Amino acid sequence: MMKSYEELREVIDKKNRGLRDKVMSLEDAIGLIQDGDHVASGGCHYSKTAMAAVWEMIRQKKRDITYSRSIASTEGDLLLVAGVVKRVVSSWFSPGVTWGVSRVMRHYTQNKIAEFEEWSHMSLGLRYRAGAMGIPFIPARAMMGSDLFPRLSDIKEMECPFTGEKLALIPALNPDVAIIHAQRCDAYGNVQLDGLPFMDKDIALAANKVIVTTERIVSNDQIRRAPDRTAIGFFCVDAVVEVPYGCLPHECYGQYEPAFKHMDYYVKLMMGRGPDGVKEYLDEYVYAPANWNEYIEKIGFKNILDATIEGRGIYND
């Protein structure tokens, strides 16, 4: 049953808000994720996706989760193909504009095996800024007049006071967990993010339990030096996981592009045997590596590399 949402503030404002080492191992981190529970992952489509946290959620078998994110990439569909998710909540399902829509998204949804609830992609933004903001709706012009209005039982309607005109109330959205990842972070829970913030911060606020991967935790001495870039506060994290290329395949800006080969022998995999392909995926990526370590071996030494030097090609301009 759906919590109200005086009972989500409520777990929110309970939170131990102290200054205290959060660090611990991604086992542990993912272990905070409760079967049934709403996750909401940062990043957008294949930039800066939690893959680390994303493939510890399949191994520890979670199950029933619903899953929210801007723009779902190929963690969208390992995540359904392994049980672990029922319900996706996001404006776009594909692992990359060139490879289009994901065939395991099409067969998971038109044979009724799982949900895709589908929002714009600004007004599942301002979902996220309002449960980041303690308020329960957004007014805003968002998605109206559009086919995908009418199929949202959770949107509402209302005359503005002031001017008359019909506004769309967008409803808060407080997920149970959020997976961020990011360049950088303290032992606390102070976040720095470098490139484009997406929805990371108003996720990170609007969750009862923030879980961070990071490419590399750093001392608070060196946090300090440039507050101005602290984008998540040590308030709002409950664990802190060093974890470099958490992302990858994926990309994360300022360190490595995306691993484009694996990328596209992931795709021939999916696109042309759908949820058979992902399950092969799984095996031999997922499920066969010992750790996180191991699975990045898999990727391929002369493939990181070469993600690595076009990812901090930007600090040569």
Given for the second form:
Amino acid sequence: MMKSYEELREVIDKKNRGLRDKVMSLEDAIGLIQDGDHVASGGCHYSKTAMAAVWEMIRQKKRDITYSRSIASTEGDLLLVAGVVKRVVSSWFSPGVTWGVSRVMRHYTQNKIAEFEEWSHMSLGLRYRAGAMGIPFIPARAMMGSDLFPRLSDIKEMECPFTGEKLALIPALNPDVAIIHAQRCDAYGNVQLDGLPFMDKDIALAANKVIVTTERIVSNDQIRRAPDRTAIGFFCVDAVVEVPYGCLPHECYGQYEPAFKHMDYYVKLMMGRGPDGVKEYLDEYVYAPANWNEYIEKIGFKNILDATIEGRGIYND
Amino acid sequence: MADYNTMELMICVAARELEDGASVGVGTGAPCAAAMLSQKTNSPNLMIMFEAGGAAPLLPEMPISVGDSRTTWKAVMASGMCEIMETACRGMIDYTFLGGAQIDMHGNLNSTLIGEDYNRPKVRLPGSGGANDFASFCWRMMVMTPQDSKRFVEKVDFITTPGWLEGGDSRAKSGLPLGAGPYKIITNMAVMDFEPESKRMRIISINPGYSKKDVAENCGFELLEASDIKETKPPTENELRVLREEVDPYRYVIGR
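Please could you give me the other form, the form predicted together with the partner chain, since above is the form predicted on its own?
Whole complex next, starting from this chain.
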């Protein structure tokens, strides 16, 4: 299951890591994902979700994708119902506190249509980190004593050669593709992130290919004026797509909060009618629009304005 | 006596457990409300840590997702998701507040599934999130949950989040840090701790309006009793005012 270090390096060796313009359309960028790939997504729950990338994956009818993310939210429902994803690897999967437990997640797991492979937060994060370091595992104490530990077949236990303590070996995860949404990025793929960094940096370094969607494409000069803000270097990145409001209806730190009215609408449909409700949603919001901008238009100006005012408010104080 | 609902009672009782200057790892919902209430009443210097990276925010209102922008409001740090848990691993976080669909006499929690087959559960629950890590590494784990015998069970269907495991010294033997583990369980009926040797759940105080019989009847296993069972102090007017007006004005949590 796990690729050898040599294989992993070979992929990177063949990758064009030069400083070159990587700006492309959303269609072309998502075209880099192949059926059967493991796609890891940045952000967490309804924050900094690479929604435009997910939306386009559904439109391109990708199949047999394994989807991993720190916490999966409503985008996980969409991927399952659209038939894109067969396996979700995450620590938690549902819309959350005010909206409850996903009826889609329950339907797919309880009827054995799809798999939800559960890891604790830290252990999933350490999997990406080990992947980013090019090592096969990280020793940790995560998940010990729990039933998560023996259930996960690829996790092992060892006695520490220095102290004799019992340790859990958390296996590396090197996704085929990472999808990351950023506040800003230059044409070469230098990504600057604001707010919580989540697991984005490790995911990008661990992945073989990295697709970045960004609120804005800024100049390379701007990146060079504040290199300390750069979280992901151009050498990791394969595609840069400018997608304003690329997380909607989820949020992007400092730019906009979730479009709560749209989330309420979606969750009501999903919780009320399960996969059928989501199919209806996909028809209207994913398949019907001619492009991302038309999708945004359907979410509605008032909803987006409210979300923007709230989201930017963090900078007002 | 002030009028209050079950959720308000549990949050107020929980908030008092967090002393000023302590640190607490929380998710969203009731745990977050308790931490915020504590910060706005007895513990202004409480350090709240969110599992998705927000460290020591001064929360203006309730975040509803763990990675919500609001979890970093006036925070001292917006750190990565592994980093928060590494902080806990290092022993820096005193408390954590958790919930779960099932809990057993040793404080093990299940938030993964109901049923026997992991691959085909009767009911699939959302999962661990940060609960497993927080409970493994924060010094004192507390649980806030309504009490009934479906929830308080002899054996949980799945240990998502380790409590004292089989009791005694089984937790430390599993590789988890010595001295850390379940501390208090706060329900609508009572407050429990754990007997130091057996690590079995033990009643220490009973909430106003409930009897020892109520507590025993709404529990699927035998509870131990402290030698001096007290009556839980009900919420004060001030606690309720802060909770309703400042912590949860939209009644996300206390309206449930």
